[in-house]
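Below you'll find only one chain, the form predicted alone, shown as structure tokens.
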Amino acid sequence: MKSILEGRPALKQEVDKVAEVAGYLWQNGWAERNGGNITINITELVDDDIRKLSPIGPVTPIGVTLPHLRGGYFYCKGTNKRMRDLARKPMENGSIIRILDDCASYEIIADNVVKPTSELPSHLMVHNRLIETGSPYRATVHTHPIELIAMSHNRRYMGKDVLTNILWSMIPETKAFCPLGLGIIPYELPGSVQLAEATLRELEEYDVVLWEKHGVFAKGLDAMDAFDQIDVLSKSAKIYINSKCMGFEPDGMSQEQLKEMSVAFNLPK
């Protein structure tokens, strides 16, 4: 069977970034069995020939309605699928799905029927906002980082930009390449509502968040700059509890240096 990607160059660019990047999670240790969701917008990818095709599953209610999806279109990790077979084969760990007009369901045009991740609520949420606000950002990437995640462990990290500037200051390229931080989010049912919620307005301040106990959530113009910075934040996290292991407490970067950094590159105070 014919891929929905044969002959389309730029759409198959896309998907296979997020190849790349979920052998990426996978090499890192980020994404144990079926750990972690990548979810990208397509619709501007779309041509005439696609809008046409007809549906190869049932139409599937998302369980919220999102008014700015109308129409849209979405390559989205399988659930129950793993990042590195997503990675060797991303059609048949992913699939292509359409927003129906009622806005609060989907259908599945490509290229297999692969039910999308668990989160989708989540991550459609997300995009719906994204649209909403006139974002650049295509992309959204949920993963496990090891390092983060044992940070999350810590109450005393957990108060807001706690963790933020203690990342920023491990390395000046952190606050270069993540200018607005790290949003932290309580403890919340993974999958549940009430995560999504959480997200979407830690979102507003933020381009990556930490989900106490449980992992990261980032958006992204693709799925290599969602990466990116979810892995810059992770170096500064390695260098912070491998300086604990060797028995100090990193000084990090002053305020006055980080405030040097924000003028040189002209970043967010």
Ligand code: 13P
Second form
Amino acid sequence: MKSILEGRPALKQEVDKVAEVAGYLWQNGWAERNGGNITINITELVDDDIRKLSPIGPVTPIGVTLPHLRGGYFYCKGTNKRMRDLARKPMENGSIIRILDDCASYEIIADNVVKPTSELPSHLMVHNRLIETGSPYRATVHTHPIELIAMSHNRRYMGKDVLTNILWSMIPETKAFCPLGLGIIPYELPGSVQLAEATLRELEEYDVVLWEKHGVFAKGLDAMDAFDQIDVLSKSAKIYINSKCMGFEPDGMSQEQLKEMSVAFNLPK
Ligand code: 13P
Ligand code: ZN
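Starting from the form predicted alone shown above, please give the structure in the form predicted in complex with this ligand.
Whole complex next, starting from this chain.
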């Protein structure tokens, strides 16, 4: 069977980027079994032939109504699919969906009937908001980074911007490349609309949020950009934890040094 990606280099490039990132998530130890999910908005890469494609799966409710997604197209990781498999075979471990005119349901159009991730409400609610605000961001990534999740098991890190300031102060680049910091979302059931609503709220202020005792969720220009922000935060968390393991509390950069970074790199905070 011919893949929808054949003869469509721009679309293939974006899906290949998802596959590359999926490999990094697995290599980092952040993607046990089916852990994590990635969704990208490919609407601008869709041509008339794709628009005419008949669905290959049933009409399925999203669970929420998202008015800005009407007629939109997304590549989504499949539920229960593994990142390590997606890295090699993105169209067997994910699928392309079309949002229907009711803005509340979708159908799968290619390549295989792979049901989208259980975190679809979070991904699509965020994409809906990105479109509404005219954002250039096209990707959302959820993953399970070990050190950041470990830190979310202690209340003292869960106050607003407590973790942001610790992580920024571990290495100068973290503030430069994750300039909005890390939002915090108290525990909610995976896949729930409550988790999606909390994610949407917190992403108004941040590009990356921490789901307490579960993982992180990030938005970015593309899958690589979203991954990069999670990666720099995770690097800082590793430095913090390594210092603690060596038996000392890391000094961290001073407030003056952090301020100097903001000026030098023209950062918002
Ligand atoms: P899916 O396999 O449905 O994408 O779920 C993985 C996950 O990490 C849920 O939070
Ligand atoms: Zn998860």
